[in-house]
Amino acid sequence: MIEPALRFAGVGKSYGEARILDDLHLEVAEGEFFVLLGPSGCGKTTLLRMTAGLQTLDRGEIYLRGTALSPVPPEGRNIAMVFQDYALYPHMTVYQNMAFGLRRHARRRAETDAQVRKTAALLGIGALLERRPHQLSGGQQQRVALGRAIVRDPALYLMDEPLSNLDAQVRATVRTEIKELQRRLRVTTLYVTHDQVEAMTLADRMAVLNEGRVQQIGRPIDVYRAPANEFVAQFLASPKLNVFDGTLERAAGTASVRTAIGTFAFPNPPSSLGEPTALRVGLRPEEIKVSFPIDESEPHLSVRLIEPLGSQVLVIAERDGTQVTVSVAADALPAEPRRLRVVPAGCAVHLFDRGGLALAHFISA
């Protein structure tokens, strides 16, 4: 059996009566880009800081390449951390910021110089080495913060929401650069974010956290297609997940799920599903098939609001107090849509019990 690069074994952290992390178990493979995704206050940054040695564990242990980290001081862990606010020394040049960690570990001057210049070239900041942080843009400062981590050649990168202070366009560029760098360097990376787009685009695997507990672990596409519970489905939905009360109905060997916006045929329902009388039904806006009928006699919802988003448009429709949000291609939208009909076939449907636990996921027939 291959030893994971990073392992969390029953990790717990509390502040008084508040449990920030509760019996957390997690393994990260060597060279893996692993993302911790969750809302503010779920414990993800606390976990990162305990790994770095900036906070202590109350319970359990963290292992890096088989070595327990609790007895090891922060400076002895061979871990590099990239902070949300960059944490650059304002009185130092870019070169001095990047060289600082190497000099603290008594690296030879020539070795330090070569490593700094090599890393700066890798990040495209070679021309900025004599500048100070206040002379740099946000994207450039983030590259320097990344360079300061990379230059040390650590066993593990920790990244605490490093893109949150950048504007959208720069964030997308730096996100791509981080992924390309990690693939090239193959250094194990633990990355914290509350942004589901970052998690989906960056992660080899990810863990969704809520209230100090792991809700689900897996490849981003697997978690997206088959969320373990309603919380995960909601958190990975942007725009917001549509959730309706529903009923599972069986007749003559077939099954369907009836909701206020339509009935969805359920092909080959698993026997484990049983016959619950009441369900929670989740449909993501981008996974609902719709049409825009002209004839008012057809069953429909009334269009209340249209939100253009470039190539996609959000359409919010309502009938008898039930509201649904769908995402459609801009070129498929009529000039002035007044009615919307949910097309029952081809929708991705997620079923949950009343407690929010996933029961099944299917494409309606």
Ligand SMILES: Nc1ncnc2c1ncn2[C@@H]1O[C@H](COP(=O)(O)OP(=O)(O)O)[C@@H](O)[C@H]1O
Contents of the next structure:
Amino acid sequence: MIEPALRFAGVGKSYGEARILDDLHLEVAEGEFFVLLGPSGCGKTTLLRMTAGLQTLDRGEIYLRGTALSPVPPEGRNIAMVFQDYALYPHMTVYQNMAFGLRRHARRRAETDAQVRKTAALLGIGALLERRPHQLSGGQQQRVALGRAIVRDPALYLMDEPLSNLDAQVRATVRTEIKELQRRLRVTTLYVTHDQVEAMTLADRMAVLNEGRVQQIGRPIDVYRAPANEFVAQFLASPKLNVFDGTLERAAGTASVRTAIGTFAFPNPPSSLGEPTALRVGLRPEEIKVSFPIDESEPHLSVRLIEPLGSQVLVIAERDGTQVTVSVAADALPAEPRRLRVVPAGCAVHLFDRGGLALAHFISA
Amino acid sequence: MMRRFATYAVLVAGLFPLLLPFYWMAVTSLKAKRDVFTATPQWLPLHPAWDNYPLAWSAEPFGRFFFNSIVVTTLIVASQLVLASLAAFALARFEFRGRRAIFWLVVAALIVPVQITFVANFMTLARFGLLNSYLALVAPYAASAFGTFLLRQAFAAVPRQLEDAARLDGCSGLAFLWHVLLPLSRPTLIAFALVAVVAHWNDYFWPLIVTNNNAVRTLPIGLGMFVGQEVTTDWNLLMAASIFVSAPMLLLFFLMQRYFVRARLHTGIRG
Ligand SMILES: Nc1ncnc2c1ncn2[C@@H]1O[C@H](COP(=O)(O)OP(=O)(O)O)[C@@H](O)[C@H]1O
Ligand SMILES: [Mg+2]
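I have the form predicted on its own already, so could you send the form predicted together with the ligand?
Full assembly next; the chain just shown is listed first.
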């Protein structure tokens, strides 16, 4: 077996009674961009700080290229971290910020200088080297923070929600830059965030974390298509997952799922599914097929609210206390729609048991 | 515009009573002895008696006193800065048992008037035969609760992420104090050092108690000797001496004031 670049083996951490992380297992391959996605307070920062050596583990071990990290002090781990608030030294220039770690690690002045200038050029901050952090915009500060990590040429980057303090425009730009940079440098990266868009766009593979436990690991597209449980499905839905109670009805070789907003034909139900009677049925707003009937006699829901998002529009409709949120292309939306019908064919349906565990995912026929 | 004018008017009016004693001191220092007390105040030194300065300087061994004051003030302030930095570092950034208790002791020490410690300190120094020494002048003031408190507050305000970043950069412990905490607390350090320099340069009571020998006496004692020993005090000479005793402090304020304004701009506005 090839030893992964980074391996978490049964890592646990508690603060007093509170178990922050519990028996965590993860493997990150060499050169991989791995994103850890989870709500705030789920222990993401704690995990990164433990990896960097800024905090001790209560249980388990972390291995970097096969070496157990526990006995190694932070400065000996060859790991660089990008912090949420950048954590640049306010009293140092950009140049000094980037050179500080190299100098402390006893690199020669000439070598440091070459390294800093090369990295600054790579990040497009060569003209800012003599500025101080307070003279920079948020995006520039974040680039310097990245530069301080890259300049050390470490075995691993840790990034703690590096985009969360930037405004939307800059965030998208820097996000792309981070991705390109990682592609270019091919340094193993562990990136944590609570933003599912960042996870989807950046990750080679991702893990979803909740209440101290890994909920699912996989490529973003696989996690998106087949969420392991209701929490993951909910977390990857925007703005929210529609969840209904449902029943499975089987008939010679086929099956269908009946819910308050319609009945979805289930073409090839796996035999492993068994005969669950009570189900929870999840549908993402962008994965529901709808039409907007004129005729009042067709079964329909009444449109309550319309939220234009640009090319997409969110439509919230309701019938008998059941609400559904769908996302439709703006140009497919009639003027002032009053009625919305869920088209039962072609919807992506996610089935969960009572406890929220995923049973099956299918496209309705 | 009117408001600005009014502000300046008030400031200038307030300045007047502050500056008047200094002005009177300067004028008197240039008067002949018989012109010091006159029926109508003489606001200008019509016949400036420049001789007063060399006379005052040699009336007591002021050269020696100057040297002593510089040595004692420097030792006190240097020691206070070092000890306060180290104590504040521990109190602000380390977890250990009794940390809160020690911090509250420091705060409590702020409230105790320094005179209360005089008797005990005097007895201790006398017992060890250390009276009439630089050590007697410096040791009781070697640590400062005020400085410790100020620096602790400044150090505690530095975010944890900065400490984390420094640790990954291979900079922890005293290196972190030296390379990050102290530079970031420069305005606090300078403000405290300034206050401490002035307080100990001007200190009269403690040096009076522990010295009776010109070899270790400081400037304020020298001034006091002017007043006490003769039947009539030479006020013009005393004023001349006061001028050269306070001149270094005035100079310090002029120099540091500019620095202060810069420091305030640096941390406050663009922070
Ligand atoms: N030093 C600490 N002492 C006690 N609880 C802590 C400490 N640090 C973090 N926590 C708690 O641990 C949980 C996880 O924190 P954190 O790792 O910062 O989460 P995240 O980065 O995912 O938002 C939070 O509930 C937080 O309150
Ligand atoms: Mg966090």
